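Next comes just one chain, in structure tokens: the form predicted alone.
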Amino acid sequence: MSKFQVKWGILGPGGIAQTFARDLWVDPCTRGVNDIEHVVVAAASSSSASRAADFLKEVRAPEAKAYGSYKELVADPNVDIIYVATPHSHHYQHAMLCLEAGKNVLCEKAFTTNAKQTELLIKKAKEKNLFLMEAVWTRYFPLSIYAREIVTSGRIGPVQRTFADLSFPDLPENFDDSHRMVNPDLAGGALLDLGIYALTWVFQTLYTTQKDPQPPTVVSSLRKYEKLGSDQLTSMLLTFPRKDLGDAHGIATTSLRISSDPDSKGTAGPSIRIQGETGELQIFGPAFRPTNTRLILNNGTVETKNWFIPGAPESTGWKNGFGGNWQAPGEGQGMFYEADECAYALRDGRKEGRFESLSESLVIMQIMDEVRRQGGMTYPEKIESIEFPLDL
């Protein structure tokens, strides 16, 4: 039987872009997945071409073509898909780049400063009959396809809250003023960057596991970096209504000052709790890539199950992480969950994601802007803006 081959075009060759491509050179079969194939044929940096190539060759894709321009790789008719990896502020201008060339998209999270781009760039695509996803890998684990099984299934009863944190004692003043996590021109701060992640197992606990989900109301309080007036320390709480079991609460935290794990052991417990009027489900591991779960039912049952993510055999001498913390031999980072969900929808036609709507990221991206306003946080007028083209 042939495979489906999907050929990647990477925009923006930095870190988080890096770790994607080196999971997209591991053979799909070892996790299980025979009937599809990834390929990266081409990446753009906006700085040099030869930085392209440079990236090219560290992911085992020296072949490709390298651009010194984002219009140049958009432009590739040999390009099926484009993952863009560019900091939030740059999303919608990179990803409208391409869909208006006729580019199917996958997005980095989050998919774009605000609400109100996220809404064009959905607009765009079903203009353009192409497939748009926002990249929250996480979703796509198959720790996170069982969450939302219990959570369907009942074993835990009518699920009435979940809580959620993902949270690093980065401590803002220890970034340079220009670094994407702290500089309010790259959309910097806690919210945009960790709390989605804390956000994300909210949703898809108590808004995708419904029928017909309705969107949240929320309350927040935000502490800024007084510096530079990025988040750094935010918690948020989530009514979602529900018609027959009445309202769940969600609640999602994030901070630069303070850790989800602070032994870096487990010490300190599960970093997501889904409760249930029966028994809860506890995840373990950071909210974006958690390893482990433990099932506590009212009756005294306990099952715990640890979530092993397959890379590379030890043998090929390829390995995989992201800030140069590297996996064990023959672990995989698990970004290539969220590729196999695009190899799968660009062979059956779908344009979007099965386990997270353009519907539900732009739900979300709403909930960001509302927490953002109750806290008085703005970015730059120049990366709020839906103007496009614009050049930043």
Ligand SMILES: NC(=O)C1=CN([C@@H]2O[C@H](COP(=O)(O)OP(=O)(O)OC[C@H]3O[C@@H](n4cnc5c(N)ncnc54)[C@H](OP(=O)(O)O)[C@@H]3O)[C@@H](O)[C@H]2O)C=CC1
Given for the second form:
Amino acid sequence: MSKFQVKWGILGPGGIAQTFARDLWVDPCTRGVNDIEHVVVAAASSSSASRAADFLKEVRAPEAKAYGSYKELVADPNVDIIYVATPHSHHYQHAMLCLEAGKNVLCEKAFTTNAKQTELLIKKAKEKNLFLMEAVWTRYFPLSIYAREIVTSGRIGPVQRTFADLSFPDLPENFDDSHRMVNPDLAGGALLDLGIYALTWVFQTLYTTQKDPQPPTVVSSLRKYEKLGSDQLTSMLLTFPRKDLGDAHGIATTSLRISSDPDSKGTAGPSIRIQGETGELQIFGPAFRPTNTRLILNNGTVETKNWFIPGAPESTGWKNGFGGNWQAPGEGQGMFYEADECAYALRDGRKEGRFESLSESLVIMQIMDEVRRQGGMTYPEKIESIEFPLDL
Ligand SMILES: NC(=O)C1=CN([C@@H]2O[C@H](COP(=O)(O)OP(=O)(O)OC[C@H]3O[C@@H](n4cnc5c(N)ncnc54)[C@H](OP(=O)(O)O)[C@@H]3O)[C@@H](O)[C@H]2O)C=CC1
Ligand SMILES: O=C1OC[C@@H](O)[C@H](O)[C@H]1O
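What would you give as the form predicted together with this ligand, now that the form predicted alone is on the page?
The next block holds the full complex; its first chain is the one shown before.
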């Protein structure tokens, strides 16, 4: 059988771009995907072509084109789709650059700095008939597909409440003031970086899976990192209106000061609890890359599952410093699941991802705008701007 090949360009050769490109290298057959293949054909650094070339060597794509500017990358006719992996402050400018040049885009989370920017990217993608997807990779995991099926199958009854947390004890020592995780110039803070995953679980279970989903309301509390003004502790209570079932509640929390998993052994219990009238589904592991589930029904049934993420057989495992990015030997990171989704969309002519529509991404950005408004957290005007092009 001939395979559908996707030619990737990487924009911004930083930490996550490296993880993503390593995952593209994993043979799709190891996850039962036999009809597509991924190849990295180009990468661009905003500072130098040699940085892009070093990156390409690291990710085992030494033959790919290395560019010293993003403009050159978007003009490369050999590239099918561009993975935008710069800080979220810059996603609007960089994704718009790609779309204007006629490229399909997978853009890292958070989609943009604010909802207006997301809205304009969606408008541009539609106008140009291009594929656009926010890289909320967790949505494409087999574990997430299972969780959504548990909800839609009715096995736990109508879901009344979902709790989800993603917190890491990184402050004050792990990030200097210029780090993208805290620097307001790079749209830093817990909410846009980590809180989006807690919101992902709340939305997957109370919005994506509903027949006629309505945007929720939110009340929230946000504590700033005194030094810089970005958020370090944010808690959100969302109310999802439902016609026949009554309101459901989602509680999404995030922090850069405390941990979802203080002993790194899971002793603290599930990071996500999806609670229905006849049972609950618990999800274990960091909310962005969970690996275990436990279904507990009111009738006493308990079903536990491990969701191994297959990688290159020779992979010896690795850990990349902060934020719980690790892989056990033989594991992949799991970013290839979202890459596969992009491949199938390009092959089949779809313009958005199946498990998070662009309109849902927009609703989530609107919620994060509202949480920032309630907490009085603003970013510098230049990164909130909708002007394009703008040299940030
Ligand atoms: N899905 C996931 O699991 C993860 C997603 N992310 C997301 O990916 C994005 C990037 O994060 P991460 O890879 O950790 O960031 P890094 O700082 O490691 O890399 C970002 C890259 O963007 C480029 N860049 C362009 N302009 C700037 C600028 N003004 N300041 C800093 N870098 C710039 C740089 O490459 P150059 O200038 O050479 O082009 C840099 O290498 C974020 O939006 C983050 O939310 C991050 C970690 C995990
Ligand atoms: O998206 C992410 O997921 C993993 C975290 O470690 C990282 O900080 C974040 O950007």
